[in-house]
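What follows is one chain in structure tokens, specifically the form predicted together with the partner chain.
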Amino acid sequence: MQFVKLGLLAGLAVGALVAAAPAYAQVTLKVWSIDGNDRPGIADTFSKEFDDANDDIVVEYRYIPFDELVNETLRAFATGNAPDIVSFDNPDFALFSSRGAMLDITDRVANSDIVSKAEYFQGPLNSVTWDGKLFGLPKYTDTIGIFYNKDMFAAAGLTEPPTTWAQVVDYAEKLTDPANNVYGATFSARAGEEGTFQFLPIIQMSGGDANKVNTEGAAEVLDLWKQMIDNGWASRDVLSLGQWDSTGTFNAGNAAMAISGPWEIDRMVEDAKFDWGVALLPTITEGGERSSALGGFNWGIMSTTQHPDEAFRLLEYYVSQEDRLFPEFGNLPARGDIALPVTGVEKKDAALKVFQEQLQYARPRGPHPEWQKISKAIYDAMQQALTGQMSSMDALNQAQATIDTIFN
């Protein structure tokens, strides 16, 4: 009897809530990200769930192509149409946070029961920090390593993946098989952020960084890359292929090694009809300094939002769901307190281990408000060297001159 009564009461209460819901002043939150174009992504899925679960908040989600995200947001911000929450690629974040376009959430995070700043990896956390304040939260992270085709390695009498760049070239020569359209290696030296993403780690391995690019070691590796292209051990199209396309040729068996990241794993498990593995990004000398790219996106609340409290609630919801990132979307959480489940797919689990180790060496790009210009100087130099328009050192020196004007 008691139970029935309770049930009735609960039912009434729920009914009253449902009936009353429209009476609440509804808050609309606009969320922009690149997720959810042709398959469900993090931002669209979680936003929809939050929207369904909260009657007082309407989440309007908008997909924007990667190349247009920053532009759209800049323009919208300048004209007062900015979204409440936006998700940027990590090197783009400083452009906004440095100019006060993002909401300072330092205190909110400190008071939050859900978000714990201490759990985040340092690199991703740096990219959302400006001037000691926290302007956003890392969404997920990734990095790059070297994939290799174990079948082809065995056929060429190789057993171990390369550990230095000189070895990469050496192996690439052995693995190249023009008769079967097989290149020894593939990577992305595209004129864009992806090119910088793959080349900056080399500069960092040689003791440089975004503010010091003309190092001997970086020029050396550029010469090695050029050697691979000139000799036909890597396709000349690495200069125009993005990472996804470039790794596509690896999956199709047209390249024996590929430099790319964990986002490739799911597709590779499906497409690659051979045995493959991943190794840490090679170094310049045996046992030399390691580095790798730090990729991944961030969340941020824009400073123009009318509903900071609700927006932060939504942010907290995203964070609360982060244990689903890897199993459902194949992305690596940017924090250390989430154990990644074993999937049972042997190659995937092995690859994941390597990338988790690699993440320890991953170094951020920036943060710098003019990162895009630094990046262009770097990828332009890389392309000038690889196409033989300038010697590697001259190209890097020219990039250094451009970069000096940005840093000073």
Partner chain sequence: MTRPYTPWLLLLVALALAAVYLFPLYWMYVTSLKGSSEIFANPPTFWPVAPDPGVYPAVWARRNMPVFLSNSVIIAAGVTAITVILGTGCAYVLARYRNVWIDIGLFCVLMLQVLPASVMVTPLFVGFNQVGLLSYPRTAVVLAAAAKAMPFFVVLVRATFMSVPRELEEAALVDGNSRVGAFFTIVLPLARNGILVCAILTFMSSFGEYIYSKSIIQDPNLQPASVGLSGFLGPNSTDWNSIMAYAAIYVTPILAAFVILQRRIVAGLTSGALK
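A quick note: this is a predicted structure, and the numbers were derived from the prediction, not measured. Numbering follows the first chain given and starts at 1. Basically, rigid core = biggest C-alpha set you can superpose within 1.5 Å across the two forms. First, how it differs from the form predicted on its own.
Core-superposed comparison between the two forms: the C-alpha position of residue 346 differs by less than 2 Å.
Core-superposed comparison between the two forms: the Cα of residue 31 travels 2 Å or more. Once both forms are fitted on their rigid core, the CA atom of residue 362 lies less than 2 Å apart between the two forms.
Could I see the form predicted on its own next, after the form predicted together with the partner chain?
The text that comes after this line covers the one chain and nothing more.
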């Protein structure tokens, strides 16, 4: 379909203007994302701005719920009705890249005056890379650390946040106060992607990764998590709670520590009626290898687009606005060259610095086109160990057997 945008010049008759104005075909770009359902988001906001500023391109934006995005895009690609640009959760990106569904933009990025690979953290960049080529750009990113209640720490004689997982357990025992319905720690170990999101960094810290999960260190930390649950230092609800609800117990003063991410900062500033701080995710051994979960979404141009040049122009606009990600939308840019704003809220500014440091250690989930199967093997093992169905190592060995069939 062709459109023509015409401007009216003051003092000229409409008919004369239409006769004189050159008509040209406009390019229409379709953009799909999960933003803009209940409030303005990154994709819908930036897409509208680009549409308003460019007469030669019309941007048609479509909101799609998170749970439907992957399947809806797969169907659209198979039937020749795919959008020009789509943003996926980063572990889902490899599914499309490996199937030839995403446009290789390696050369376009290399020749861009706006986009620079060198500015991105390695983890987010790896999540849009397949077979050595770049098939997308990070949209935003997030990761996890450990929040702690400074008031409760002071009351228990603790002056610093824990630095190892063994220390987390030791602190959790000291901080648990059943009389006041306070648990020492909370986290999300549910049977789903959020559970994998919180446990995979443990596997990576122990020398493993998505293809190698049955490590001694991972089994050791699972045993520590089970110890906290069995002893009542963490609620059994961690087996079913997502990250938002789990952290809500911390905000309410019912847990002294919480594993969560920067998406919680604004809610914590509003809801937490106590002094709090955030620290880097604990390691398995003192001074041991660091890792952290890599969250966030990626942009990509579908390989079926009829307008790759115009679509890349739109991607460049998205990138040019990334200094607005946190101030306007509460999301962290996936680049180290963007200075996070100084909000003037001491706890908030301190937390942002910690999470930006943590991003240096964040590693992607995968990338692998069969990520969902790999993730299920990981969170099933976690649940089996924490509920006592199997020993931690037996559960991880079982998961490894499943994962071997996927990788091999």
